[in-house]
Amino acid sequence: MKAAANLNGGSGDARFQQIVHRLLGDLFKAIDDLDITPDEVRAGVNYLNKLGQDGEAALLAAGLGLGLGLGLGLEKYLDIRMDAADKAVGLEGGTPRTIEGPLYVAGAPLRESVSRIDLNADADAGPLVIHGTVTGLDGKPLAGAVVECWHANSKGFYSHFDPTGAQDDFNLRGAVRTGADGKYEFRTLMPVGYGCPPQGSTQRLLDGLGRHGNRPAHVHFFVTSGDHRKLTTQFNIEGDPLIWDDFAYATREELIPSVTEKTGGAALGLKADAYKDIEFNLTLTPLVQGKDNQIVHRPRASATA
């Protein structure tokens, strides 16, 4: 394993070959605990290939990992560990993370203060507001903060990887810079819950371990602010039945607000006067030691509006 890793090798990447090494080692000692024979393996290599030709990598990694009593897809497992780390230098407080899944899209019009990101019509969904305040750990507002947020259409369906084409690019997208007063607010229809793709690789193991591959109604989120520590989170819509049966496990306690109904939408400009309103407030933590530590690197998809 050392040769095939080429550890202490003198040339290539010390810290990848200490990985490789690594899961090797693990690979090859599963194949003795387990007796897994060629035919497994092959079927294993195999199932890599698709997993890569439908693209559904990074949605395995939401939803496969390890059990332990709880349940953690191993993105999950990842903010598990950063909340570990948080509380080791003593950073408390905040709004939680959780998730980012792999369906974000750089490159949604940046507006101030307010966005109305319900670019196409939707017989099926009612009009909501999503708004709140920004802030620091010391409660006060933070202006120039960067709101983005990303959700499905009442199919279950992101603009952008829509398989029916039927949404323009940047719907139920968008981003927003706070005011002095912290305040954000996006203008859009509610979502529900959807499922991974029938037919797609990540559905093909679910079913071999017995598991849906079904999410809850939710709201993506990534928050951005100076000299604060950029937030990555995502809320559930109130109600929704598998909020805790998420086959990604991104649920916290936290991160389910209140849903109210209101009136007065047509003056918003609303698809209708009675609206769903729900009040998302987002508290940032500083940067350690002059760093942003939660930041995570990885290929992310970008359009232009």
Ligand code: MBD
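Residue numbers count along the first chain shown, from 1. Nothing here was measured: the structure is a model prediction, and the numbers come from that model. The term rigid core refers to the maximal set of C-alpha atoms that superpose within 1.5 Å between the two forms. First, how it differs from the form predicted in complex with this ligand.
- The Cα position of residue 288 differs by less than 2 Å between these two forms after fitting on the rigid core.
- Relative to the superposed rigid core, residue 278 undergoes a CA displacement smaller than 2 Å between these two forms.
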The other form holds:
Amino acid sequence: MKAAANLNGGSGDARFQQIVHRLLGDLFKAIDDLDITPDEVRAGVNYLNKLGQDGEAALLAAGLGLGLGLGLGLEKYLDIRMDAADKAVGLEGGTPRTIEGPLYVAGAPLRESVSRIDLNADADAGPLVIHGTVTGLDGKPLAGAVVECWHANSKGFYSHFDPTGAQDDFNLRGAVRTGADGKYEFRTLMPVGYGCPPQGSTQRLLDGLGRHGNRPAHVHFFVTSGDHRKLTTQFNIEGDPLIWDDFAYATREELIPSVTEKTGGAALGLKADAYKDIEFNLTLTPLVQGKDNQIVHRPRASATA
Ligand code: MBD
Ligand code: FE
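Switch from the form predicted on its own to the form predicted in complex with this ligand and give that structure.
Below is the entire complex, every chain and molecule, led by the chain shown above.
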């Protein structure tokens, strides 16, 4: 939390840091005291979005006071709470969760086992194959699991949210269903880390704290399978200098798979014969008292392919 406000960080405005630090601490305490749920937090986050769209922040500030802390490492904090809840019921051994982030788009075409997801040319990005096996805690492959992934292009931009308009809606976004072997594979291009829009409100706030707004290169996942809990996770691209300096605090030791060099990409239809390969296996966890307690309801973008 001191990190989020960059308290004693040597740069930024000390008073601003002190205030943000206090508000975050109070907000986290309120979440604990009232056991505020992820859905309730999401309703609040969405409210702030709407508030800005409506141009009524000043109106609310007059009547109620402004919710400044929301969004700053908050999503990571909710993960920490879910980790603790899992530990309390002895639920261990699944692929660790990490934050969803704001850039998922529902509706990617669902393919069987393998999907090529680089729809648009990207001269600066080399081919990448991401693959693995979906299993339960018993290590047995799960058939019929749906693995969704989404990631940025070589400019750090996500399709559907790309300010340059250079990408089709589902570029670098995929969904596959596993067969009996539990395997999934995405044929894609190597992403580059995301940076907050330099002129946006988020970066303005970070500037005030003396913090950067960048993430290491990463790939997001949703994994769903019948009677298991939905997994929300990401991996980082090994070697990225920002791996332990992510403005969203999503990095976890277990989520930095090895990147290996391979040849034979031509036979796979990749843009070059030499390609990078990442094996990322996904272990799902069982329902808790018959319920998926890690489903988070929030407004999400959607499109039709
Ligand atoms: C991203 O790509 C992301 O994953 C997060 C958490 C925030 C901003 C952009
Ligand atoms: Fe992301």
